[in-house]
Amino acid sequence: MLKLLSGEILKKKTECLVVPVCEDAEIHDDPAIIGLTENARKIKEFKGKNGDSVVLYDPADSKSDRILFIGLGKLEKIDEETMRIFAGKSVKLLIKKELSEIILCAPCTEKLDLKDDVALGAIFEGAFLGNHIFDKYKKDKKEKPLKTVSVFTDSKIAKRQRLLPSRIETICKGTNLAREWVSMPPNDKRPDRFVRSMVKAAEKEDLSFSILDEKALKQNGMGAILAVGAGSRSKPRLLILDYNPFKNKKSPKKKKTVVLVGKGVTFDSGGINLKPSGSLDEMKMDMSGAASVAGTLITLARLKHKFRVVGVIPVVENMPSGDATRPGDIIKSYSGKTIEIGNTDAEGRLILIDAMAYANKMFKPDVMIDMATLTGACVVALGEKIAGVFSTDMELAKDIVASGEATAERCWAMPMPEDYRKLLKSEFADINNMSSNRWGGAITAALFLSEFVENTRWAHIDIAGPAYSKKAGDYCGAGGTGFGVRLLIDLLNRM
């Protein structure tokens, strides 16, 4: 679907040529594109400001049916995210025009002070992600995605970056896969069914997998996962996806293993501590961490990543019933520690700790990262578009934040003060799953998780805010955002 073009732009046949225009500077170096831009600037209502757009139909000397000019605003504010938004907005607008193929003109990267791969990669990302339509459950499929999006650039750049479209498409397919799992209704992704869906996607790639069902979970002493799933007729599962490029080769002397743990609560009613009605309608998204981890593993296999990455994904449904875990119950986790249940709606941390402790024992990772829609407190602190990063390893937290900046899946490092740990004290068990104080809930949740990490380099990413969007964005529709796939791929590449 994504293509890279160069040569003479006016000789390229397309339904629509899309040209970005800067408000206060010329950002192209191709004479033909500069000429087209000058024509657009003659139109009184088009100034190149952010949000400006104008269309010229049947332009002279061009094989395009129309040319769409999109304003980017002032030069000093243009960055790679501007490029994603430009491409995403263009694609979404032209989908509504019922077009099938377009060409986006990339600006001169030197004038933007951006690297070629960064600027072009951002354009390809915005275009591919903006072209995603989730209409599986609609009878009338009113919109169709574009068949082809091409990006026009300088011939030398096109030659250097010829492999870029394929790589970006692969990564964005993983993001869209995670989006669709999150947006899927909860009746279609009860634990066993959701696991089957992830396995079906994984089977097509160079991934090995194993599933621990309810019987195996009991045999392994995973009391925390079982406690959360006790109230549901759909019993819990633990899925392990293993990407190991060394499995059929002579193992190197030093091989790195990273474990990714993803929270998979396919529907979170809150359990006995039932959520209020206004909070229930979006609780199908409480498995976003699991979706992102699975999407990441599938993407890594497609990209033929260089070191071993294991996805450990606990999947449950948190429901109230006569069999459900109650506040005041004491359960025994896989690690051997006992936990007093202070609140059954603090369930995500329970399934994560069994998965993390199991992963530590079985895979002995160099690094472990968990991703979860864990706390509303993190949304209060950082809003709906920024994830919270908690880690005692400052270098790891710094790398995650840097990957967030590179991918526009923004993260912010949060504190883990030791004195807050006492808020999790229990008089009757080793630890309580709920803080004795209502404040700083994202911090105490992270501190709870840290009790089960041992000495492994670890980070927790709370994606409760950015995992799901009620309204469509510039290059993402309403529903699951797929947040975390591009972030984790970038982070693993840094490693």
Ligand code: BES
Contents of the next structure:
Amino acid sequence: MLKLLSGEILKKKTECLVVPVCEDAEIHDDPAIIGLTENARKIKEFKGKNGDSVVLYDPADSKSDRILFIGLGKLEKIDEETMRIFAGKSVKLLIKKELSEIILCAPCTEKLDLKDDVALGAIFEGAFLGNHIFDKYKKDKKEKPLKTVSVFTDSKIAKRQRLLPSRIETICKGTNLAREWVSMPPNDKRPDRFVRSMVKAAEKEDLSFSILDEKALKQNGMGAILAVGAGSRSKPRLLILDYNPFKNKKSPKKKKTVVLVGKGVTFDSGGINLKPSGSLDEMKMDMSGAASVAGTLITLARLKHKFRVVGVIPVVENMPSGDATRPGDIIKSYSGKTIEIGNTDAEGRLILIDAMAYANKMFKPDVMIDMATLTGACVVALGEKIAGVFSTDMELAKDIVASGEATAERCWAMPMPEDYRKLLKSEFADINNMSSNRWGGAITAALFLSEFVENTRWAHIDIAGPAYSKKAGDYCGAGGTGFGVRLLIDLLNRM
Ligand code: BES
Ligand code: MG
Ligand code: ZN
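Please give the corresponding structure for the form predicted together with the ligand, as opposed to the form predicted alone shown earlier.
Complete assembly follows, chain above in first position.
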């Protein structure tokens, strides 16, 4: 689907040539493309401003059927995210025109002060992600994704970056996989089915897996996962996806194990502390952490990543019923600590701590990262586009924030103040799953998790905001965003 192209641009036969144009500077170095941009600037309604676009049909000087000019705005504001948006917008616009094959002209990376792989990678990402359409549940599939997007660049760069398109495609497929799981309706992804769907995808790759069913969860004493799943007729599972490039070799090159834990609540009604009906339908997205972790593991296997990464994914449905866990109940977690249920809607932290304690014991990881749509409070703090990062390890938090910048899956480091711990005190059990005060809910949730990680290097990423979007973005449709896959892949590559 993604291709690199070079040579003589005016001789390329294509349904559409797309040329980005900057408002206050020339960003191309190919004389033929510069000629085209000069033509575009003569059009009165096109100034190259951010948001400007114009189409020329049957242009005399080119073999393409049409040329689409896209304004990028001022040069100093252009960065790699501008490239993703440019590519994503172009693809979405041309899908509407029912095309199937297009060429995007990459700007001269030197003029943008970006590295070749960064700028081209971003164009490919925007194009591939923008081309994803989730229409499984529609009879009338109106829009068809493009078949081929080529990116035109200088021949030397094209040669050096020849492996880039397939790598980006692999990573973005992981994002799209996560998006589809998140957007899937909750009646089609109750725990057993969702787990089987993840296993089905994993089986095709070099991944081993195991599933703990209800009986195994009981045998292992995973009281927290079981308590959250108690109200649903679809019983909880714990899925382990293990990517181990050294399972058949004696001496690994990189002796390191990273565990990724993903919250998999296939529907969060709140349980007996039932949520108000406002946007209850969106709570099908409460398994986004699980989707991103599974998408990441599948991607790592496809990329033949250099060290072992294990995905530990607790999957439950949080429902009210006669069997549901009550506020006031005291349960015993896998770690042995008892927990008073202050609120059945604070269920994510319960399934995570059983998974994390189990992962610590079984895999003794060097680093553990959990990803979860954990709190509405995190969305209040950082808005819908930015994830909260919580860690007592500043290095790890810094790396995650840096990966967030590189992938535009933005993350912001949040504090974990020791004196807030007392808010989780329980009169009757070792800890309460609910803070005794209503403020700083994202922080107290993270502090709750931290009680169960012992000395492992650990970070928690709260993706309650960015995991889902009611509205389509520039290179994402409405629904699951797949947030976290590109972030984690980038992070694991830094390790
Ligand atoms: N799944 C929710 C968090 C959430 C909220 C995700 C909005 C996405 C969008 C989580 O299980 C939850 O209900 N959290 C409660 C915690 C509270 C009861 C301590 C919350 O945020 O209100
Ligand atoms: Mg909840
Ligand atoms: Zn939840």
